[in-house]
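Okay, so here's just one chain, in structure tokens, the form predicted together with heme C.
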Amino acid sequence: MYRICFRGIFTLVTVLLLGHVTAFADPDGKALFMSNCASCHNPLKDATGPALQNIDKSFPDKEWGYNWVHNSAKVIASGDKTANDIYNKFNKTAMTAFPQLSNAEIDAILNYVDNVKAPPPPDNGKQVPSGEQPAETNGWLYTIITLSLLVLVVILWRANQGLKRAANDVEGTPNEKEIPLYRSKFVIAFVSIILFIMAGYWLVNGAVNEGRQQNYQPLQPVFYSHKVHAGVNQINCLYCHAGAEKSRQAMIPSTNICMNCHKQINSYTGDPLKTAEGKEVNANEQIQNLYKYAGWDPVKKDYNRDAAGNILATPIQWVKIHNLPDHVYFNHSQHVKVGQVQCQRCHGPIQEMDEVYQFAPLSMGWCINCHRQTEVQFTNNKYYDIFEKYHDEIKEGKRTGVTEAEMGGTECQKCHY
């Protein structure tokens, strides 16, 4: 009876896991997409790129839409009618190539772009990012199914019992006392072995990502738009955060490179501002609030300053919303100098962020991820001349580029001191 059980009980398990398994290893649509073409494209709508839910249904063939992702340049310079008429469209804007990619992953990520729906009105608060719900969904429905199903493997071993009882009566064999469900070795066994993978589980999550702060958004001393100023007005991002070109930090901007502009615009015009909780800001309130800090009186059109002469201004205490943990060494200039990787693919849109939050989840296997997947800058870079062996094979092609985890990116003493 106990082996019965036992098989069932063990298949049962195997299945789920399998489940669970099959559906981590499939390819992350959205992480894909997230870290290698939201840069550019945005699924409901044209941006750099133009929209690409079912995007796919126009490729002449499902041939082409690969080819033209792992190097569109290729495909048009053979004169394709198809990706010249797109190219032209977009003013000639080049697309990067995604060599890196394979068909399984651009498969996942058109899948993705496919299934997101746009979102709600955005004055229902904050903004919750379309595709997010339904992984939580799937996760309720693992969980249901996973109990009912434990429910049907209790009913169907009582079942079996009451049948084998039954069948004892009628060849007449004695019957085993019968232990209730509570009292059964083999129940209180399965329970314990579940919470406590339950326990380790929950421990353990919590701990890793124990000072983790995906998605937070404090409140800033100035109501300061990077949608604004970045998006409607496309402020380069180098203008206000020069470090990240030069140096390990990207670095905040004094409020002397904000009043280089703002001596001459003291007013607002552009569309009106809410906050993430949906609260009306006045925007030229805002404005006055910078010169408080600046020390600049608008009516005079100068600075207020001491009898020394020293401008009165009071730096403004941004609240820092990235904080990686002391043990781990990151430097900005290594990759939007030397990787040329978009700042958007670490700290997403914030070209549309009214008030920025932290895109990332900054955690080790994000890093680790983004080495895995992205390649370096291989070739014409004198640092690379030294690797002959990829060299070779690029030549020879056998390959056609190089990650950062083949350089490296993966060696613990890069990241860790």
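Please read these numbers as outputs of a predicted model, since none were measured by experiment. Numbering follows the first chain given and starts at 1. Definition used throughout: the rigid core is the maximal C-alpha set that superposes within 1.5 Å between two forms. First, how it differs from the form predicted on its own.
- When two forms of a protein are overlaid on their rigid core, residues whose CA moves 2 Å or more are considered shifted, and Y216 is not one of them between these two forms.
- Put the two forms on the same core and the Cα of Y87 is off by 2 Å or more between these two forms.
- A displacement of less than 2 angstroms separates the C-alpha positions of S363 between these two forms, with the rigid core held in common.
Show the same protein again, this time as the form predicted on its own rather than the form predicted together with heme C.
Only one chain is given; partner chains and other molecules are left out.
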């Protein structure tokens, strides 16, 4: 019995180890391409560097390709004709050396790009595929039925009143004079109280929300979809908004950041983009609009320059969405780096927004409630080492976490100058 169990365990461990060794033995070509090559190369078309699909067929031999990837500058300096032709063709842009890549990893990258297929053209038609028809609702039917029932109630009530008056006439009982609703003291008093309450609510709510702009969604000079970038392509927020982790401001990225990718991504092949009003956006026109701001010539694959060699770029005049009063202090790095607060906590589902809008009210009450309810990244955080009492209580099991309010996060001077 024990021998059988031992054999079974031994076999299972052996299979797992072999599978692990196999995983290490086969480099992931796609992962290697995305981490080392994608910033300058596209498998299917020329970018900063040449298109990589079947490029190995243009190499003099396989060993030449390995040497080129490991140190292209050395191959160029040797006077090799193929190397110098590539170097001159792409504006003498030096290729980064990758001495850390093994020959097997280079083969894996080449195998991956050779098997990349062109994406199908986007279907801009209005026809919905079968099986994806929008669900029909009967809301209009329920509305008609409800209104009909209300009308029926009024008719029955009036009929009941008429029958009651007729019965009183037959019995000789005098009918009370019917007072119109608009002259009824009860109705007048009730309506007056309701109007007074509504007016008070409107005035107080308007005063409280003065200066706030929740759901504010201005038009931007370039239609930039966070859904495409942060959602579909999963670009980290900090790649563009690098300041969020290091400084008070999150930083609006310059066109140089955009051009790191869009030097080679000059067309859009994803799902159709639409504005909040439902108007379809020509994404390719937006990319060309970006090129104009950046001063990039997609034909020459180089920047337009003046006589002094300066790039003819124009900053994009983005419209600011999240505005805080001048007397309010907010530090992005304090929240993102120290407190480990996710971007979505304040900005909402940013990865689902085609056009960004202000998700949260950003009011003082909203911020204070967050400080009271949200536990910060307290342990393994040198910023909070001075709070020895709380560290001891966590070790003793008296508490599981610490909120910002417990460390003075609700004091006026924390956020107000």
